[in-house]
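Form predicted alone, single chain, as structure tokens, below.
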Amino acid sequence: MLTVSTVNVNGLRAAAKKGFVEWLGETGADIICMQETRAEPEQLTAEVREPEGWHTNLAPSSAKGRSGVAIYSRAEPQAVRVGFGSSEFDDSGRYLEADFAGLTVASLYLPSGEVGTDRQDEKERFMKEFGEYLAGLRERATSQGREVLVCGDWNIAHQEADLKNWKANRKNAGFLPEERSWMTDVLNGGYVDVVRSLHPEGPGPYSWWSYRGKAFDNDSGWRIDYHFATPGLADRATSAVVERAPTYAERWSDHAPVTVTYAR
């Protein structure tokens, strides 16, 4: 079996002080994709930067203290690539991919956006470039007999079942019609939403809850952390769980790890 976890750590240094290190020591995952690490490697303690038994690859943003993605794996990758060939986004700490035997795994942190601001324009530019890249990645993988798994914080809830308060968010970034349509195009282009395929009924399972108010206690969340896989790999998925903390106080991020096990 191959177990892969994805989690937005909301700052790796902060998460390490709240329980991430303990989670890392106990996880059964073979590969972990992280987003929003917000740290240079030298800013991390050794137990986080080079934990025993793990090969670590980090892609920080050129903007210090922002974004950042990482892939931790028990097996050493055959190759690692930062970015997806974008002159605008390759140094922004938003995409990292690693090759393993017959499989390419990627960690994605898609911009969150904000309606009516430059941040939404940035998100739309990213989506356009990245959508084209994903199509090419799938085509190359198919020709090489490889599978692809793109994990991460996509910052889009695809369907009404993917967020608690969908009616109130129809005009907000993360649930805009054009964002949802783009995600549909990605899925129609040869990728499978693995968690939804295993859990076809909603609502949820949610993976992000605001720190504000009682969102976590009321399970008023969003499902924005995904495993998007090529069909051959998706068909081998046997279980998918959101590792939701037992209590608000035990959270080490505002996101929870989304963990899927695949038959090899």
Second form
Number of protein chains: 2
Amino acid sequence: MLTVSTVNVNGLRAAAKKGFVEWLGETGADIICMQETRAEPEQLTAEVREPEGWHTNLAPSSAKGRSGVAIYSRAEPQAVRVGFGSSEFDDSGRYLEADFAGLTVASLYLPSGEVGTDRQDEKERFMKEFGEYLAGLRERATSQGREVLVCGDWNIAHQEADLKNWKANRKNAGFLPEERSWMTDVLNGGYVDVVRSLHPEGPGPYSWWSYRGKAFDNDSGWRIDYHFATPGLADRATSAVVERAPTYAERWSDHAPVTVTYAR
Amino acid sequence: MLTVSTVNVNGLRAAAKKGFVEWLGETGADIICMQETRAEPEQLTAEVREPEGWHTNLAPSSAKGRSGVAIYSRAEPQAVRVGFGSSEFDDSGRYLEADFAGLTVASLYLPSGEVGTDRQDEKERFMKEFGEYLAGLRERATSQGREVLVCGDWNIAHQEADLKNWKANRKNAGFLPEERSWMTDVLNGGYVDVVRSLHPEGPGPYSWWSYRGKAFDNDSGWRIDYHFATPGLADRATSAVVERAPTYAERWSDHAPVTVTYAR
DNA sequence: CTTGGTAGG
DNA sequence: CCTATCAAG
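What would the structure be for the form predicted in complex with the DNA, rather than the form predicted alone?
Now the complete complex, all chains and molecules, led by this one.
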């Protein structure tokens, strides 16, 4: 059994003060993919930087306080790689890969974008480049008998069931037709949306609720945090849960951990 | 009887959330001079912007979130003037005057400075220009049978008794020889340091304690908030108190109100 | 250590 | 609404 969690922590330092440390102590996960750590390793306290029983690998952004991904694992990875071979994005704290026995796990933080801004252009450039990388990654892995699991915050809701208010969001970044069809292409290229595969019925489960307004209390969420796995691994998924906090006050991020257990 | 308080609120919005509103409701002051309001009037809630029973006059800085002075009074001022005729400083939220019957009250926020920086040069320019203004103000007022009271954060400790650790601060902004002698010149020009006059024995009473370290708990403070009054008014001062909060947690600013009662 | 602005989400 | 950086104090 292998349990993998992915969670956008929205600032690891802030999360640590609000309950992340307790969650880390109690989780049954073997591997945790984090996004938006928003910190240099040196800025973290020891209990977050080097928690007992964990191997930690962090890929901060070259822009201080922005983005940043990490992979924490109980077993030591055989290898770790930062970035996906992109001159534009490799130092932006958006992609980190770790190899374990027969399995490559990645932590992804796809740019969030906003229609009509430079950041949407950036998101599109990332999607194009990263989509090509994903295809190659799957091919190499498959030919080596290795499975691939790309976890993270993709900042795209794929289908209507993946966000509470899809009609109002058809022209908003995160649910644009071109973003959705890009994600369809990724899936058609040999990846499985593990949570949706185990829970074919929507709506949800959502993994992100805006801090604005009453989004959390109204469960006005989006499912933008995914496990995308090669089919051999996806077939071994036995359970998937979104660890939504019971109350607003108990949250330590605007995202909830998405946790999947895979049979060995 | 006329009671006048002066207090650097260190952000009126922050202070309002921490106890300023309660203090305003309980104070016996007739006039309050404030410094570092750090807000546009429109950014304030109604209970702070227009508290019942008060006439409020604010002089924000043209630089958002910086400086800003105000005068709140139970009686409506006969006239209010922003600035002291300085092209450099009049829109910087550092000086506001209000006329009452036979009395001009001013709220001053003198630049704070730091040795070896541009901001110390700015402080020195302000001191020079403002010192000349003060002399003229006193002359005009006296010739009209009017008293003057300049309250505020002068960002200078005058004498050794005016700060806890004067020896260590002889080369620091706020206790430099040139700043101290400038203040002596102001006093020799016809103003009285009212609190020191009522409390000739130091050390203290301090009116500011840094948020850094344990300054408040150790009473490692500075007396930099003053009532400078023309002699006729200073002679009528009957009591002076610094309203130091009982505990760190009860503070709503790093400064405490300096409150003086004047006989009629 | 604290405030408020600002960028980013 | 929340997390950061930054300038200022």
